[in-house]
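Below you'll find only one chain, the form predicted on its own, shown as structure tokens.
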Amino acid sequence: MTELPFDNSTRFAGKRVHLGICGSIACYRAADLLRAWRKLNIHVSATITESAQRFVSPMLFKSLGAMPVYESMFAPDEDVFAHLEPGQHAHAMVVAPTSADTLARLAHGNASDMLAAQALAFDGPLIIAPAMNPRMWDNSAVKANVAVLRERGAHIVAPGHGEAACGDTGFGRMADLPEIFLAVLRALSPQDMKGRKALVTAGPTREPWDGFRYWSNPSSGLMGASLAVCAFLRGAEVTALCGPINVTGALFLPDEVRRCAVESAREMFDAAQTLWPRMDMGIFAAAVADFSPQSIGQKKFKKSESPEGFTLAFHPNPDILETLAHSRKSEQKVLGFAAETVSTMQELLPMAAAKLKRKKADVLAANRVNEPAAGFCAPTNSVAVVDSRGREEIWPMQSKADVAWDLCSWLSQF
């Protein structure tokens, strides 16, 4: 599965998920979901319908760490109350892939197989990821069943568009695995940001100096993406302003996060100013260029035009964090970042406190960009965190997802 924010988080260890697998060619992909959740030390149990067992073996899921794995309603060695077990222990249940037959069973309360009985006896968050032929997905009966389940509170991870196994093209392919993976993590997360609108900036900016070259930095955007995903997991309606990324895939965001692509610091500033009045919180994690070179034209500047070298004039860019924090309404909350080059983490605390006061933020996180494991393009981070109530802490090295989780916890207290 594609690497994404939260694929290395420790914040879900000990949670329990029940995975249902229905008869579909997509059922082999459920093994990757199982591996991803197990990587986070989430306990996963599974039920494989008899139709699914024609595609994959229960032994596959047992070998990857699912425990227990249920195979049928009346298996000789099955607990007589196995159809109730997920509802007694699991924090969330996901059916991926979900066939048209299982959709109908759940919508109409038909408990004629183990998976349907378990789902009907489950009163926690239910995530459904349909997968079927595009014409089946477009059938009015299937649409009605999906509408019924959605109205009853099930979260439907809608199928994607593409070519089906039969060769037909349309909507019906099971959703991308990161979408299902994160939908389950959202069901396992506290919803302390529910009902709030969050603006997140992420990634670098590029400041052009001719028509094809630019001034920038090596930010991958992973810290900002982790914060955007974290706010989404905890219930916020998230808009992410994303600069151009330097590492392929580093800025994966779920479909429910609104993503706005920008290039330069000025573009990010203008977009942020437009969006800010409608937001409840701003999380400013982008590595925005402080200065932009004065452009020398739209064509490629040739070496022959200045064989002895040349000089570029730079002008300051607007400060997004400071401008928006100074203009905010009293109920709007602000989290900012500071990238510093220092010898020790202890040196970051006074620098972070001074910047917090100057920018008028609620929370400010400072990190050492000269630390290889905590700066640009690293999967981990170590930060010094201060807030406007006088709290100061230095956090040890951890995944950027876990840093994002803890920063969101601080911000949600304001």
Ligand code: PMT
The other form holds:
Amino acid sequence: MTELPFDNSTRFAGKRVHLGICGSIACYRAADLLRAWRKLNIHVSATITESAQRFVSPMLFKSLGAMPVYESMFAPDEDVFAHLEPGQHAHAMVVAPTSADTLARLAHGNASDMLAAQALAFDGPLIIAPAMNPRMWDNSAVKANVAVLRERGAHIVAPGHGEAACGDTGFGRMADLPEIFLAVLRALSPQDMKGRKALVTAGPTREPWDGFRYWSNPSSGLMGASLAVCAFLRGAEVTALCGPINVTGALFLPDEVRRCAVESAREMFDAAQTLWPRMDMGIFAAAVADFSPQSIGQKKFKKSESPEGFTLAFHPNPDILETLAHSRKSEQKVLGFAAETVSTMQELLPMAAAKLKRKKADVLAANRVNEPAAGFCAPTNSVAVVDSRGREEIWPMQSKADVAWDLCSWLSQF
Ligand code: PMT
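Compare with the form predicted on its own: the form predicted in complex with this ligand:
Now the full complex is given, and it begins with the chain already shown.
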């Protein structure tokens, strides 16, 4: 299974999701969703409609850890109140894939099969991921049903564009798994950042010195992307200002996160300055080049042009975090990082405190970039965190998703 963002978080353990699966060629993809939620120690129960059972066996979902798995309303050994059970115990319900038929049942409050009855008796967050032929998706009856469900608060993870199994092309394919996966995690997350606009910087910058080559650093963008996803999960409206990173797999950003791609420190600075006045908080995780080389031209510099070697002059770049934090309105909150090379975590605390003060941040997380399991490129991180109220802690090594989660908790208290 492909890597998904946040699929190594421990913050959702013990939650329960009820997964409905309808008859569609996309049924088999629900198995990957189930595995991804199980990896987070989320308890998953499932209902497989009779049509879905023509495509996949309930045994597949049982084997992957779903419990219980409901197959029909009147199965001989089914509890008489099984149609009420998910409504009593699950924290979120997701129907993926949702067929046109189930969409209609849900929109009209029809309880004629187990899944529709369970949905009717469920008053928590409902996530719907439709999958059908593009002409069916385009039909006004389907559009009306979707509108009714949206209006009632269901979250529709809209289908994507592409070629359907029948050969027709258009919108109708079930949305990408990370979109559905994250929509459910969002429904399980506290909404302590709801209504707030967050700017997150992520990744490295590239500083060109000829037309094709550049000076940079090994930042993968994972720490920044984890913070962007985390702020999104907790209800913020997020703009991710990314240096050159490949936003797939663990670095995936959902459609609802606005992404601005830049290359150089100067471009990141200019974009951040433009965006900042509309923001409620800034999270600065990018590894911005402190210096840029003087460019020596737009074409490829040839070895023959300087066989003895050559020297480049470097000029300093503006500090994005420092500039924005110094010019902020009092209600704008700021979280920064510090990349340090030291031998112990203890040494990080005074460095973090000094940087927090100098850059005027509210919260600052310092990481040891000379520790292979932390800092650049690692899936994990260990940080020393300080805030402007004098709080300081050293956190153990954990996934970047969990570091992001705890940093958002600190920031949302300001
Ligand atoms: O991307 P990953 O592979 O996941 O790696 C994560 C990380 C190591 C890049 C991340 O955890 C991290 O430490 N980011 C900050 C790196 C850095 O530039 O640290 P610094 O100590 O040089 O800068 C301090 C702060 O000022 C940072 O918040 C930085 O974003 C900001 N800064 C620095 C220079 C500059 N010109 N503009 C800035 O905004």
